[in-house]
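Shown next as structure tokens: one chain only, the form predicted alone.
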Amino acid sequence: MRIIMSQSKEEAIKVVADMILERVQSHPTSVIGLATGKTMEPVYQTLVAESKKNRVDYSKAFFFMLDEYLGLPLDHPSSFKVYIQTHLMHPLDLKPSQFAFPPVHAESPAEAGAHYEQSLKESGGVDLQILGIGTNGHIGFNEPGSLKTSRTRLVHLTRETIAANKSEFKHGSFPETALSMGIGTILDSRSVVLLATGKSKADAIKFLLNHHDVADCPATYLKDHPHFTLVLDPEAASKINLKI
């Protein structure tokens, strides 16, 4: 595990954005796994700005989305599909055919998960997976109790996760289920980068660094990955004491 202790939130954000940019510049046909959420919004904003400035060509890259809510219309403003269209696809003028989304509208969630796994396999696998972390240590929507060997599947969201994301649903009820890449799916990625910013993530980061393979904090499974990078801002790192 590599840990990057940034001097500010802005620096941490740029570190992750630069990792994506550099990957595409050096390997134009890269397959990249994308996370969503408030932590990632400034990452994509920075990535878009830097990509335009450096005239980065994304035409041969392909992107897999990490997860998606079940039960939302295709064009729901709080869906992760609309999120990535708004923050990355449209600003960089990328084609819809360059993105794979969890098939949440399939008749069977089990078949949907198997289909997404097959799509990942056919793509050659994810080269760079970007992740955030929940306050309860979840990655993707792999809530506490998720198995290390889990694959893309239907997941039930915890009350904590629902509360943390409820502000995104100003109208209508918050979905209680989602389709998410599994822990095992994520660990298949050739490299994994987790970004944590803000005081609300400090406890989860402290637990992550002090424990290994704990189901109550799925992020601890990432420490087994040979190419796992943890990027922290000062607030997320405020409860740890590392001398690097």
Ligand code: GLP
Second form
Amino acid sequence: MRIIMSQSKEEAIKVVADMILERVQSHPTSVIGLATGKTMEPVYQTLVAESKKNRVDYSKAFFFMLDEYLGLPLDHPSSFKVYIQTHLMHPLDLKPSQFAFPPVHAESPAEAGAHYEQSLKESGGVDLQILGIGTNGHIGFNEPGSLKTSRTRLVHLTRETIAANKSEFKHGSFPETALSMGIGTILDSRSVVLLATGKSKADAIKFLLNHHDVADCPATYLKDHPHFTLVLDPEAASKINLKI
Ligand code: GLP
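After the form predicted alone, can we look at the form predicted together with the named molecule?
To see the whole picture, the full complex is given below, headed by that same chain.
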């Protein structure tokens, strides 16, 4: 595991945006896995600005979304699909055909999961997976208790996750289930970058750094990945007390 301790939130955001930009510049056909959430909004804002400045060509890149709520009408304003359209696809003029979304409108969630796994396989796999972290240590929507071998599947959201994300959900009631790439799916990515910013993530980061393979904090599973980078701002790193 590589840890990048940034001097400011802005620096942490820039580090992650640059990783995506540099990956696509050096490998234009890259497959990138994208996360949503408040942490990622400034990352995409920076990525869009830097990409325009550097005239980065994204036409051969492909993107897989990490997760999506189940049971929402198509193009619901709080869906992760609309999130990524708003923050990345439209500002960079990317084509819808360059994105894969968990097929939440498939007949059965089991088939939807298998279908997404098949699409990931056919793409050649994710080169760079971007992740945030929940206050309870979840990654994607892999809540505490998720298995290390889990694949894309229907997941039930915890009360903590629903409370943390409620402010983002202005239309209708909050969904209690989602389709999420599994831990095993994420670990198959060739490299993984997790960004944590802000005080609310400090406990999860402290736990992550002091533990290994703990189902109660699914982010701990990432530590075995050979190319895992953790990017922290000073607030997220404020409770680190490494037991070395
Ligand atoms: C959400 C998403 C995750 C995200 C995490 C943190 O529920 N499913 O992909 O990383 O929780 O969100 P935020 O960045 O808003 O704190």
